[in-house]
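Given next, in structure tokens, is a single chain: the form predicted on its own.
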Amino acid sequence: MEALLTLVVNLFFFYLLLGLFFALAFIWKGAEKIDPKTNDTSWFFKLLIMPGAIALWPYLLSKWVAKSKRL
């Protein structure tokens, strides 16, 4: 039982790793492609959705690429 909350706590915190890596190029790039309205938005705003980013990153992650392959 222990080694089984290890391995669900440690994919926990890959998911967490994977999504901030995510949501820096996300912010830095990604952003702009789903809605081109946050171009020209203060990087405080950019802070305030990194946390959303990184909880939400898969979905976020298939709206860029859907976004992407239409452009």
Contents of the next structure:
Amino acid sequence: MEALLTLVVNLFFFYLLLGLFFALAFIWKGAEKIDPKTNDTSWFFKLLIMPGAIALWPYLLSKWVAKSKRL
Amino acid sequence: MSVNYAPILWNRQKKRYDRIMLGLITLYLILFAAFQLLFRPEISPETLIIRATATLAFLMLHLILMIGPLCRLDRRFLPLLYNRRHLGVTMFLIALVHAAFSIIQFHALGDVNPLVSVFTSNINYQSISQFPFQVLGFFALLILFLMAATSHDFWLDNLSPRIWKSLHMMVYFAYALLVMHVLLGVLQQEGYPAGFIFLGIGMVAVSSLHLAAAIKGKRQEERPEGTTADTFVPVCRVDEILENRAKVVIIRQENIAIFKYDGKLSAINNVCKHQNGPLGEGKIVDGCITCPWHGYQYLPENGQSPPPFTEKVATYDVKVMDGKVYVNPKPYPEGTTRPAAVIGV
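Alt. form predicted together with the partner chain, vs. the form predicted on its own above:
Now the complete complex, all chains and molecules, led by this one.
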């Protein structure tokens, strides 16, 4: 039981770690790609959307990829 | 409502709202600490912080859940709604402090990963009285985190209003988890009868307000019967609509707000494009229909947000005959200009 839960918790942390790397790239380049209203926004705004980007990175990644393909 | 995203949408009223909120939070924490130190002087600082933040966050969650139905029951509560988002994010941050101190106090001193310890230190999952209540709090906090993290309009636009709304409706699931967290954990283990009473009052208040608002909403949804030859449906008398306000009707699944202004009447769809707010509960400000929830605006004759904004809602034909208002429930495409019905002609 403990081994299984340790694995689940480690996977959870791994997911968040990937999300952190993604979120850094996203607030640097990706946000402007998927939503023009983020152009010329402050770094404070980008910091505010970062926790959500860490949590929902697979969804944002798919949107970013889809947008890049269309351009 | 802006062309580019602002980090935080503050205006004079919202700043006042936040100042009052922070003042009341500080007052609560001071009173709670004073009360605890008076009656339980042996309490440790960590336990004091855990209890103060737990009760404060839970109290704030009750308030947040009650604001919506209170505003539906009485417009005078609307100012509480204008900045509910900041109240929600603040409540999450307070709950996070509670969780962090709880994990440090109860799970960080062993050789097991503290988060793993939350799930494994008590494995009486089959027992009701000994159920590991902290797990329930963890999942509730996860939901509250998702809600706080996606509270900015950026997420509303990019997740789509339907997904965003569904995500934020999970607050009721989080509330249920927290009720169980409190019931099973704190109250049962400590034998604290006053806690049961407070929890009961809170649950009854939240559920009865939602029920009362739902009943009132059902009564207000008028569905006029009978149509004239050109499919216009009688709604009400002209003098039943206040100046710069609206009458809301639902006809054939169309949710319509008919606004009276400058001797004219115009009808638009009642659902705001921002967060599905009830436009018909708002009023006309500076010539624009203004959503009572977050101030999104639409021109009454075409349902379009004034430039440079791009939101649009459907419009409907309205006419006045013998002092009565008639509306045709067939919607025009969003943003279509329709002539206003002139009162008295």
